[in-house]
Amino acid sequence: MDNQSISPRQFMFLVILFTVGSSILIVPSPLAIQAKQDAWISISISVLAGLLLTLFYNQVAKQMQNKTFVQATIYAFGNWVGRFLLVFYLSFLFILGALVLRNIGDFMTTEIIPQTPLQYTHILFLLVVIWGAFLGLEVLGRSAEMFMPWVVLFLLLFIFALLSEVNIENLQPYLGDGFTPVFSASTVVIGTPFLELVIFLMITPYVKDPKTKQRAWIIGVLVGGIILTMITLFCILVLGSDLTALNASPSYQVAQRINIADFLEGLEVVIGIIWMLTIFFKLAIIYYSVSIGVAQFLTMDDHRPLLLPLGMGMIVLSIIAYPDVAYFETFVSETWFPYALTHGLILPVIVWVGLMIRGMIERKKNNKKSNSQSS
């Protein structure tokens, strides 16, 4: 199996890029539909929930003792029950990868290359992702370290270029419909991307420093959450809640408003570059984790032979996953949260409890052996 490792710094960058991922485009719209001008408050609540989830995932990672989630589940519950639980976990990751791939295709065929068939966009993008997964986690970590400064630079350019378009009145009235829609909308971002962070339980064993990686994970989620909050806030400030709710990719529409002195225009490519980078790393992490997980599930020594067949299945699923963008928005706002909650919280809790019970049993056995040897 893959013996590569990454530093806590690289791990932090991967968490940031994964958190921003596809959410930079798809999150503001469903938030504005429910919370309207208070969407930025909803996402702030979601970031706090994401930090709590990360603290819990760190506790699960401690109990895993340098095992991946797949290895730890089999260790805790045995071959039959453990593999039964892992069918749901690996299916969740595979479906998530197909949906992220479909996000890429929808954006490219809607905004950039409308004449290109959807499946061609999926195939070309996934080939790059497969190559990244083939090279391994260490290459992905170094690439994230190299591209992260550019992502930050483009985000700063995006924010400062839009300052002249900001209208503070778009945030009023504050909590006009009360707290209920604000809290209800926060589940959208808790489901995407914070409950999806459970995937990093497949990555944590490959991070070098076990103490520093916990802090790196928390900082990565915090920074990624702040970026998503800023993007959502600027969508509301520039477009208003109504236009943000109507657009499938409001952050891209906001970038089209950039006009500096009637000279510098067409900077929507900035948000396009940010999104392509972040979604590549998100899909590469998902794809790498799925291939590693399936290989460990099947007790294979190498995950690389699985890369191509998994990719073929993911392309097919991404095309048939949902018929149109409107269906996807309904799916994200109504269905994805309970589905992600089941696999991103309930399943890790079950494995966590199983690992603690298994640890107690192992300690009792060791104590009995030591007592019998001493006597």
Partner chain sequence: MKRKSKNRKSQTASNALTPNLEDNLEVIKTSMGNSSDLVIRRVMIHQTPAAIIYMDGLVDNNSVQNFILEALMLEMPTEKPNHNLFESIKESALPIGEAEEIDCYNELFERLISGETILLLEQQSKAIAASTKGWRDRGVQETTSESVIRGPKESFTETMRTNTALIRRKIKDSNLRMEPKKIGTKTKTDVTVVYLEGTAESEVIDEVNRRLDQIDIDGILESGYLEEFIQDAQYSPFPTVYNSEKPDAIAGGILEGRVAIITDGTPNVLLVPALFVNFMQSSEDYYQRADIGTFVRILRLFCFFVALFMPSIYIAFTTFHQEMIPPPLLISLAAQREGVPFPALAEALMMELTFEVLREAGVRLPKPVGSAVSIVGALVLGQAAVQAGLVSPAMVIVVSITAICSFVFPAYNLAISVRILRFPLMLLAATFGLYGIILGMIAMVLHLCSLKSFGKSYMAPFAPFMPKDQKDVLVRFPHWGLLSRPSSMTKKDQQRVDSTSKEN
Given for the second form:
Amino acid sequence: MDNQSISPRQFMFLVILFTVGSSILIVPSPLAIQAKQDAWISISISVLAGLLLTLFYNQVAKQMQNKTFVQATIYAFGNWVGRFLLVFYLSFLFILGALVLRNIGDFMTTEIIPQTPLQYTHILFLLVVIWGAFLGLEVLGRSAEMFMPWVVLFLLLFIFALLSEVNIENLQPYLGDGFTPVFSASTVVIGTPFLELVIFLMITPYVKDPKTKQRAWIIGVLVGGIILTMITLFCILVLGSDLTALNASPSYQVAQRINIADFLEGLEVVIGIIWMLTIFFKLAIIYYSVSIGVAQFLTMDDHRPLLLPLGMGMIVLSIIAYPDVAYFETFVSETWFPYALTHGLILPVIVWVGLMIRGMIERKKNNKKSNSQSS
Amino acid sequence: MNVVIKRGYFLITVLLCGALLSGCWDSDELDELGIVVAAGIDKTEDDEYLLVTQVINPSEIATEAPTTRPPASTYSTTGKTLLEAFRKMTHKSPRKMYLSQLRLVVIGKDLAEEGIMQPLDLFYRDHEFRTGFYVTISKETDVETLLSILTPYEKIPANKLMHSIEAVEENHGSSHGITIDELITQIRNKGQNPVITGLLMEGPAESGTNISNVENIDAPTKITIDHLGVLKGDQLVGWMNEDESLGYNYTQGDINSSVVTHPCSEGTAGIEILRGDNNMGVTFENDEPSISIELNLEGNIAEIDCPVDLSQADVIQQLNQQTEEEITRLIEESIAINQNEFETDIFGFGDLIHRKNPKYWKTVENNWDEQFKELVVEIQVKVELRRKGSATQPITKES
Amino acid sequence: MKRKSKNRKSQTASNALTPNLEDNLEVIKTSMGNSSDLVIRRVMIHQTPAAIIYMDGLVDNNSVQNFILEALMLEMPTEKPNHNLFESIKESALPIGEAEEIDCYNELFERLISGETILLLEQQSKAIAASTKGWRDRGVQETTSESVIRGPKESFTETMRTNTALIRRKIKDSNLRMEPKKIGTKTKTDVTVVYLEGTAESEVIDEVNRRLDQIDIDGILESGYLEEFIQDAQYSPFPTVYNSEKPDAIAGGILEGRVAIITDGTPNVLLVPALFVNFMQSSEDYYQRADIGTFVRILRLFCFFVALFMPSIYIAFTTFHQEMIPPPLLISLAAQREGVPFPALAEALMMELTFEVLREAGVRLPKPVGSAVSIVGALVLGQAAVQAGLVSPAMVIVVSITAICSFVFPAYNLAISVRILRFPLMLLAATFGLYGIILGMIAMVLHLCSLKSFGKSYMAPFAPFMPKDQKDVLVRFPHWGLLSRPSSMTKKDQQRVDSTSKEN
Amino acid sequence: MNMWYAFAVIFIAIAIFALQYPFLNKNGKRKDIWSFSIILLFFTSISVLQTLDVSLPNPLDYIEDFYKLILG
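Okay, that is the form predicted alone; can I get the form predicted together with its partner chain now?
What follows is the entire complex, opening with the chain shown before.
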């Protein structure tokens, strides 16, 4: 594999962008449907859950010892069982990628360029993603550093420009329907960015400086979670929970309210750009991980030849993945959480346990060896 | 290796871009767009939607040498759905209707009485619409005539109306512009019913649609912003008069600046309200809610022609009190007419109860309008007149 | 090709000088093909036949006259020296700085052609080469392509020695190294690699030397030849080698730990590694006050974005996202477009191309005619085309703003790449609107981040982010605050300013 | 029209192959060439089927069915 490495800071930026990307579009609406004006509480709960998950992932990463998840699984379970497990893991990532691609395509073709065929929107986007995955992780990390100030700047603009539109009454009553809907809604957010963070198990071996990278991961999740919470909060504060639930992409709709000095209107497209940037990085990370995953699965030296063929598959999958938006909505609210849970929690747990057992066996072997050597 | 592959990727990208370039699906040149600034909706007799659009003629507006052509044109079509009507419009108009610049939707009176939610769906769903436009009801005239009136001073009639609505809201407070997303939220909200701005045409319709209307120094036909219409759900149930509209806006804290006129001894006093804040609260006694409205207003004496000595503190106090009474009267009237005549809660009392006591709200949610009729509302107005302008005393003939 | 030339070299190299003067002269004459500028002056020194050979025009006639001919013919000690005549001439007779002994034709020709004067003696298989180089040069003049308001106005010339002297005069440090090279099998161009020992990173120096030594070409006429050979990204529109004709800019670069490459025969000196930010900075930034320098730098960055994106954003806004245009502006734009026969893309492409043509024509034409071109351009395009309804006035404004913004960069080669990149962005904008522009921008940033210049990341110190270096990128701190050298360039010899040098 | 799209897809696939093959071949990794070709062939055929409007099985359906089965 290419010997690229990224700094903990770049890693943190990638985690932030990954957490925010695409969730920012699809999360507020289902949250508001279930938890109404308390959506921001449920998202805060899921950020906590996300942090716990990250702590767990860090443990797994420690056990993996500079191997990617794919290599570690093969190492722990051997060629056949390991590969069997990996088929599921890689297909999960692949499907995730296709869905993220479809998210941006759907968003673009509903809000900004409605007459452009979905395929072409996808092809163009994926071409740039492939270009990013081709150039490798180092370049992705650096460009994350380039774009991060802009993302932060525009988010601040978004928040400050909307401060005058905020209506604090939209948050009341707190917990009007009790805790149940709040908790059940929080699974949406746990499923959508936080369980997907399992993908960074493919990236961690390439991060320099093992000491700070754990902290970078946690801070990244925290910051990303806070951004998500802020956006959801602002959607509710400005639009009210009813309109937030009614809108397909409330975070975009809310940007339509921005009006600076009666001249700077219509900034929603600018905000749309920020969503696009974050989604780009999310998809680039997924795509990079999938391709190196497949390359390691097939024990190839280089993931680059795989980029274009996989891209063809991903475009087809993103088109056929769901026939209409309603299918997607039920899929996200019903199936995605258990699906993500299987691959984002259960599978890592299995691998983690496997790695520990493997480690113990190895240690015993070594002990025996050293014993026999010394005796 | 990199160089070869990089070159190849570049080649593929260029090829694909070339292929993609063959379609520019979404692009519309500016001169192919008919910029719609106002739309009117009504029902026809055979139960179809009547759609009227006011399209501006950019070259007439931006020109340095005005001709006699009108700055805006209207088109009207009918259709079973609004979308159908919009698309049918291309039969009549040379250009595609472009809707992002929409300022104003005018709903016909008949349609408003029937229910406005259905037609508004399109305006909210379609991506082309931005959500910052006002929804109004044409009070007497049919929408087609109303939208065909040419307005003096402001070339685009829809702009004139929008600015007037904003001006009335800011300077007098007897009307209230409502945007589509506010309207939809309130219609869907069980605890608050919406109000809607009324538009009124003055003068003969025939002369208003002619360019000569704006050639007169006093245009014979004008459109004025009327007071507020009251909706129950999405149906228009009645109109408030000026006092009631003012009272409504006081309760909502929507008064930025207004005027209170009231009689004082042997004359009248005009008070300019500068700013104020309002506070609505709910208290429960034996599970029965009662609403309290607190208003703290600050104002100036702007005009006074009664012989009082303004240098006396208790005279000011008296004026304060009179103003308070006047405002209380406005609010009371407004609440009374809604409680008794229209039976609809436009004040958001239900919403307030929902926020403060969601459990109680659950029990009354579904017949809130009935409950609303019995609701006790306490009004407390506090006015402080701080200044009296440049003159220290009423200016009278004798000194 | 390669092998042949080497063969030829080895042949001549084996040809050592003969003791016979006439034979030597014959060989020289035939090898040079009886060239008209070859001057052979026969003299007698102490009854020994001798010949002075030089190339007319390449030597300084005065020095040949005063220090060689006069010295040998008039001022020679009259007594016959007791030991070897050759040695005594070499040691005591020639009042000239560089005089070296040579013994083979190969070296003889090389020196002869580069302007040295050769002294051949009868009975000697050796010759003396005296450095009498000197030819007409332009002299140090004011720079034409990089003018400044404040700061030194001198510029490099075509002469290597003058150029090295200009740098030496700025950096009077014994650590300033100048490594000579000769590149080009036919032109044998002098190339000098200049750096500060102990400040520049040795990896970079080695890399520069390695890349320069690898070059095998018949001729180097300008530094552009070298640039294409040594630059990192061959297929990138962005320059990864900086060039300047201002000695102060180059000296500044050397002080930052960079390596300069001077090519004989061109006033453009190369400087590597070159990062993206270097192309956005002018040496004048350091001469103006710090706050003004900062403002100008931010202005340039802004202009970079305008020059790159303005036409494409105009296309995207007017054909895709009309809702983003403020209403009064939209109305006036729509009014302007009435009757324009071309779609916005064609209009923009047409205007941009016309402008490029005008610019190119303005550069090529002699100055008096050049202004005529600009008048014609301004009148024909600005006035007539609008009045004829061929283009909308707004488009003229957009193109002019773009053009003006692209002239702001101090580095001409960055402006070129910006101009080229504008066109694909315009195509993307016409197909996908802002979506296309943003994807184009992302692809561009990805590309920029992947570039390297002599092992240094091109986008440093933004990506990878170096907090310490930010003092001299967008913001320029006052000189007493520029404590360390940019660590994106060199990690050695970091301290620049002693923090106590400015009292408060 | 769909036919042309299908041809375009095949053309692109050939282009990808032509682009990658020399590089893979130079490295002399037989297995890599095979994996690459199989993946390319698989996805190309899927893409061709998709452009020809053949309704392809949607993996999301299976996932949904599976979890419905498990969660009841």
